[in-house]
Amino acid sequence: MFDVAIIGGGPGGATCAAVCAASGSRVLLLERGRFPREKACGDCLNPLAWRVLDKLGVSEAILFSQHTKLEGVRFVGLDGGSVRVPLPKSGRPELGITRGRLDAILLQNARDKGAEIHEETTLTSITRHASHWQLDSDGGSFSTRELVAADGRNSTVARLLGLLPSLLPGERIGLQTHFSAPKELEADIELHFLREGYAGLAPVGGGEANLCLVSRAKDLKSIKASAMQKYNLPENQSWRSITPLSRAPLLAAQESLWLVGDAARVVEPFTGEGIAYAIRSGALCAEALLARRPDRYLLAHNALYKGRLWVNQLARAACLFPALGTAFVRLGQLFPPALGLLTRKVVGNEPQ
C-alpha cells in the first residue's frame, strides 16, 4: 500500500513526487515512457518556476546542463514585420532547455528523495475502494491511499474515470522538432504568426534549436511545408504531435484524487508557461495533500492562474487570427511599451 501514486513523471508528476517522497511518504510514480525522452514542448522553462525548484534542490543542475539563457521576445507579423522585447534582467533568467534534459533532472531527484519510480509503465485500468485506489496496468498491480493525476492534457486517469471532456470542434494540432540552430538565431524566442497558424523557434543550448508550429488540421501539411522550406529540413525530420491545445479546465482536487500540470488546466502553449505551471501545481499539490487538505489545493490552483488567464486568452486570439497578432506586431512598433507589458506579464520574474 502506498501513501501517494503519482501518474505521469514529467515536471509536475516529478515535483510532486519529490516533495511527498521527501516529507517521508511512500510513494509511487508510474511513467509509460523511459528517461530522458522528449516532448512536444516549447522548451521554455519561465521564471515563474525558479522559487520551486530551488525548494527541490535541483537549480544548480539544470543551470549547469546544457541550455540557453533567453534574452528576448521578437514577434513577427504576417507582413514580416517585427518587432524585438528584451525580457526582464533582474532577477532568475527564462530558459530555452529541452525537455530530455529537464524532465530527466527532476525524475531523478524523486528517485534520490525515496520515490518508487517504473518507467516504461503504462495504466490499464482504475478502481476506487473505500480507503483506496488500485491501480492495473502493464508493469503490475498496486494499491494507494492518494492518487495524482500528472499525465497531461490527455490524462490516462481522467479517461479511466470518465472525467476527460470531449474534443472541441475544429481543435488545433502543435507539431514540434528540434534541428541545428540557424546562424542568425541569436538568444531570442521568436514567434511567427502565420495565415494557417503560428511558429516558435527557440534556441535550446548544444547548438540545437526548437521550433513548434501549430494550426487546424487542415493546415498542417502546409505550415509544416513551409517550416520545412524555409529551414531546410530534410524529408526524414522527425516530428513530435500533440493535441488538444485548448481543452475545458478540470476540478483540480477532490477526496483522494488530485491533479497537476495540464491534467487540471490547459494554457496556450504560445504563452510558453506550461512547464511553470506543472513545476509549481506539483508542488502545491504536495503540500495540500500531505496536509489532506484538498481545499487548500483548490484555493491555491486558481490562485495560481487568477490574473492570468487574461493572457492566454489574449495569446489564443491572436493564434486563432493572425491578423489580430499582426496589428499587436504593428502596435508594438509604434508603441513598444505594450508588448513589453505583454512580454513581463508572461515571462517576468516569480510574483513574491
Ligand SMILES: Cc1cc2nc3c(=O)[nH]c(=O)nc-3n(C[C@H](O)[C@H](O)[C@H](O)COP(=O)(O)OP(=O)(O)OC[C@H]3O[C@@H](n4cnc5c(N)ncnc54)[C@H](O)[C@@H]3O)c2cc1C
Given for the second form:
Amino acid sequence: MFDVAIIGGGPGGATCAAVCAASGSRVLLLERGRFPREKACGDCLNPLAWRVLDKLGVSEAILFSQHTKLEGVRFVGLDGGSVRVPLPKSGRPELGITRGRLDAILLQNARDKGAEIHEETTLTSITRHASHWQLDSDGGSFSTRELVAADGRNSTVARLLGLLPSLLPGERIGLQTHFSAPKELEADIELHFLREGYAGLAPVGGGEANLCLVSRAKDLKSIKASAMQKYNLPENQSWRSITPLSRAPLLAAQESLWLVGDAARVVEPFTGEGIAYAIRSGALCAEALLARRPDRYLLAHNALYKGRLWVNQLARAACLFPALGTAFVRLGQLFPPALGLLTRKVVGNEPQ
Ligand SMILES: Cc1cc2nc3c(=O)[nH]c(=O)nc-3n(C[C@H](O)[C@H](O)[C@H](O)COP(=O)(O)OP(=O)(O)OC[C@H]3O[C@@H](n4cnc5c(N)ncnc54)[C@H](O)[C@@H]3O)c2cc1C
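Alternate state requested, the form predicted in complex with this ligand (shown: the form predicted on its own):
Entire complex below, previous chain first.
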C-alpha cells in the first residue's frame, strides 16, 4: 500500500513526487513514456518556476544543461510588422530548454528523493474502495491511499473517473518540431500571428530551435505547409501533435483525489506559463496532501492562477482573432510600454 500514487511524470507529477517522497511518504509514480522524451510544447521555462526549482534543489542542474537564456519576445503581425519587447534583465531568466532535458532532471530528482518510479507503465483502470484506490496498469496493480492526477490535459485519471469534459467543437491542435535554429533568431522568442492561428519559435540551446504551430484542424495543412516553406523543412520532418488547447478547469481536490498541472487547468500556450504552473501546483498539492488538507490546496490553487488569467484570456483572444493580435503589435509599435507591460506581467519574476 502506497501513501501516494502519482500518475504522470511531467513537471507537475515529478515535483509532487519529490516533495512527498522527501517528507518520508511512500510514493509511487507511473509514467507512460521512457525519459528523456520530448513533448509537444514550446520549451520555454517561465521565471515563475524558479522558486520551487530552488527548493527542489534542481536549479543548478537545469542551468548546467543545454539551454538558451531568452532575452526578448518579438511579436509579428499579419502584415509582417513586428515589435520586440526585451525581457527583464534583472532577476532569474526565462529559459529555452527542451522538455527532454528539463523533465528528465525533475523525474530523476523525484527518484533520488525516494519515489518509486515505473516508466513505460500506463494506467488503464481505477477502482475506488472505502479506504484506498486500486490502480491497474500494463505493468501491474497497485494500491494507494491518495491519488494524484498529473497526467496532462487529456488526463486518464479524470477520464476513467468520468470527470473529463468533452472536446469543444472546432478545438485547436498544436504541432511541434525541433530543427536547426535560423541564424537571425538569436536569443529571442518569436510569436507570429497568422491567418490560420499562430506560430511560436524559440532557441533551446545547442543550435536547435523549437517551432510550435497552433490552428484549427481545417487549417492545419496550410499552416504546416507555410512553415515548412518558410523554415526550409524537409518533407520527412517529424512533428508531434497535441489537442485540446483549451478545456474547462476541473476541481483540483476532493477527498483523496488531487489534480495538478494541466490535468486540473489548461492555460493558453501562447504565454508560455504551463510548465511553471505545473511545477508550482505540484508543490502546493504535495504540501496540502501531506497535511491532509484538500481545502488548503483548493485555495492555494485558485490563488496561483488568480490575477494572471486575464492576461491569458487576452492572449487567447489575440490568437483566436489574429487581426486583434496584429492590432496589439501596432499598438506596441506606437506605444512600446503597453506591450512591454503585458509581456512583463507574463514573464516577470516574483519576489524570491
Ligand atoms: C503547443 C503548446 C506549446 C506550449 N508551450 C509552452 C511553453 O513554451 N512554456 C510552458 O511553460 N508551457 C507550454 N505549454 C504548456 C505545457 O506543455 C504544459 O502546461 C505542461 O506540460 C504541463 O505539465 P504537466 O506535468 O501537468 O503535464 P505533462 O507535461 O503533459 O505530463 C503528463 C505526463 O503524464 C503521462 N501520462 C499521461 N497519461 C498517462 C497514463 N495513462 N499513465 C501513465 N502516464 C501517463 C505522460 O506521458 C506525460 O509524461 C505548451 C502547450 C502546448 C499545447
